[in-house]
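Only one chain is given next, in structure tokens, and it is the form predicted on its own.
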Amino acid sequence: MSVAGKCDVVVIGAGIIGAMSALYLQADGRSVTLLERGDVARGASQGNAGILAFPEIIPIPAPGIMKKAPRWLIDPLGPLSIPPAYALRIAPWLWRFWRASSPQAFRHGLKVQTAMMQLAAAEMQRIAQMPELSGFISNTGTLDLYDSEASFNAASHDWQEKAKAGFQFSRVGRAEIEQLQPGLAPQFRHAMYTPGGLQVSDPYEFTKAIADLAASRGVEIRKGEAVRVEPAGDGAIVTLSGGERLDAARVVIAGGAWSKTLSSGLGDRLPLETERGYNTTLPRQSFNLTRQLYFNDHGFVATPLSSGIRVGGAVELGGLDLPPNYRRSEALLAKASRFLPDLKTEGGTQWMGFRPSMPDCLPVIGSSKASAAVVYAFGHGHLGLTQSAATGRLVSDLVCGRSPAISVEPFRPGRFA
């Protein structure tokens, strides 16, 4: 085996979390190697909706959610799906998800997500002020749409919690909905409008720009697949698939859905699962979409990107190995065409990606039990882009030995032991 020279910090994974962590670590004076087995930003970071969803503080595992799940699961193309071939494997994760939906766990998750989102918004504001990145972020505003007054009222508690956290929004009726986004189906008469809703123009281009900026400031971007991380003295050894070994003072594992194998090798058996997300990106001229649309009763969004109109969402818990089921993309697009009657659905590009998700829907940010030299940063589920700058800040705090900007105790890897 060949042994490379010593590295200061190796960040494994060049998606949005890894790229942002590398940028923050470099700003803190660390020498960083950003290791990516494929191409930068070509995983889950490529295909997200581009929404900076800071108001999304409500934990997904909420009291009563497991009563709704059977109804969702009846529809194989509905907002939640578990392929039969994966049902047995996902059972332990679902049990932990159910435990996380207790009232006490829900209140804890709400408090943690509120603190995390407040940090995320503040840190992303710093990122947006960088000349190289400012052009990627714009204020489009967000419309949260409901099918009926009953479903709108059912969400009132969530909106009350968002108001307590300091987020600004207002209820709007049909006339205002039509003014804010012309062309919606007449069924939408109840909505919340968040004027401060922020949008990334294209998540791939944004992540690539972060990696490029980090590289211009001295971060080395290397192609290579990490197959093992092991403690070595005060640092750690990263072994690549070809046998090369990197001797690092610190290692950050930010490999998204692929982080589970590396953390297991370090003795941290984490319940990391994979939400398979689907979308279709239509040509920009397919519809005059002016802002982010949440179709809350159907579990999907439509967002205006520089690369087109992206329609995506829903959850398929199916792991990394099953083939994609693009009928889910087609089902979302069919719904979107009913809700946006003038939408042209031809010429779209389908995509499926792997969202790394923990059963309590909180990320893993903290040191491995095997060594303080190894820091984890993965498991953000739907919120990787949104929480990327906050995670970069926290990772840099941990690697550099500072007290973290917020407590990382709720994110510690050992919380599932």
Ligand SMILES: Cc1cc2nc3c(=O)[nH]c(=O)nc-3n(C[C@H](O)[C@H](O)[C@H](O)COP(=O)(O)OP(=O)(O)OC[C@H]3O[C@@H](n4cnc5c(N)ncnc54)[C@H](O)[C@@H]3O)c2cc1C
Contents of the next structure:
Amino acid sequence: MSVAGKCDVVVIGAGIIGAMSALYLQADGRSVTLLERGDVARGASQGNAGILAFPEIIPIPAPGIMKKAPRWLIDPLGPLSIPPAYALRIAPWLWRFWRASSPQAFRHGLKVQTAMMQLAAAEMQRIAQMPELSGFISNTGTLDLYDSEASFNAASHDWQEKAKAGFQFSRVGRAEIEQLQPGLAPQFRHAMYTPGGLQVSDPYEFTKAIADLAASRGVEIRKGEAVRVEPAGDGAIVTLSGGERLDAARVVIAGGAWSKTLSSGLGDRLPLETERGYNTTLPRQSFNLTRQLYFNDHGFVATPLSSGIRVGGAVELGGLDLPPNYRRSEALLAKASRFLPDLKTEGGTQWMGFRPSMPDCLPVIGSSKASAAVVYAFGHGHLGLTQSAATGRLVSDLVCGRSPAISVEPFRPGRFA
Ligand SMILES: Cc1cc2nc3c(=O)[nH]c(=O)nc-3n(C[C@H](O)[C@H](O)[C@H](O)COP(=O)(O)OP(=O)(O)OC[C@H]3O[C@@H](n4cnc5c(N)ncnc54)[C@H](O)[C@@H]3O)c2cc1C
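So that was the form predicted on its own. Now I'd like the form predicted together with the ligand, please.
Now the full complex is given, and it begins with the chain already shown.
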């Protein structure tokens, strides 16, 4: 495919999705330019919780979720918030989200996520076996905590689905909870333990390591902002903010939550929004956190990372431009210190990140209607790190003209037309 003076592939965006796509494309023999307007791995991929959440196959738009939402919205610092300044803008996305929560759409989403997570786990295992990357992935196990027996029971259907999909876990009571994570508040008497729960040592370090490995194998990492992508012959041209034009056989748009400007320019009207998430990273010695903890009734997690103890989550449907409201990070930390009474909450670093989110909570992986030479890879919402290697594989399958490892039909950009 290589043409003199023309790149095989330009990948736009060096978050985990773009970096992983570049690595896979290079391994498939393509000459790749990875274009990033800022620094590598400084978008959503910088500060996420670092969890490789393969068992998270249950679609977020589930039947009945819209009935629960008003309860969450009452608390402006609760697990879900919509700033008044953004309420009208987000309404069409919420309408699509509601439609995705029908029983039929839910069953479809479950089937699709199960196939995607199986591919994601298999591909991430290949990544973990690479000597340059193996040190970044570890098995700490996952403890899913519930406030009461009632809320544990309410989740039992989800756990049955996870068991059907082949994930292994067991119910644990107070004595085992205390052994698995000493220092949890006594209210936690009901939990599920997933011994195979994986995580990365730090999401920034991991994404950077993927990009560095790609670069060491010949991927060109280039600073620049793509302002337009347009089809040209059987390839495409990327125009940079300074006016320079990059001629490519294929272009992959992996700009995370910012991908819409480029996809709209190609005539694809995609309902990409952002679910803003907040966290605080505390010094490592703030608490002896042994493994990932999910506080299921409160929409946040705590993860032991090499960079510290990261506490966060929540969803704020506030778009790309409103300033962050770090009272959300503080509210999550205050809750965490109630649940882990010995947690020292001083000295932390607050962060807000933009999850790139589609209303059906499935990513967009597929060609633009303008040209098969332009492939989209964005919209992974809460699961971009987890599904990054699978996405790299699928992107490379599409670019190289192979039959994709799993059907990409459910991820096609045209599904919202
Ligand atoms: C609080 C929080 C916790 C999370 N926890 C987890 C977790 O535990 N596990 C998990 O799997 N996922 C998690 N996620 C989700 C995950 O972080 C995202 O899904 C993932 O990082 C998205 O990666 P990305 O590469 O698509 O986007 P990004 O990492 O945002 O990267 C996009 C890149 O594209 C660049 N870019 C955009 N437009 C252009 C342009 N025109 N020209 C050049 N460059 C451009 C941007 O500068 C950016 O660097 C979490 C997210 C948040 C916010």
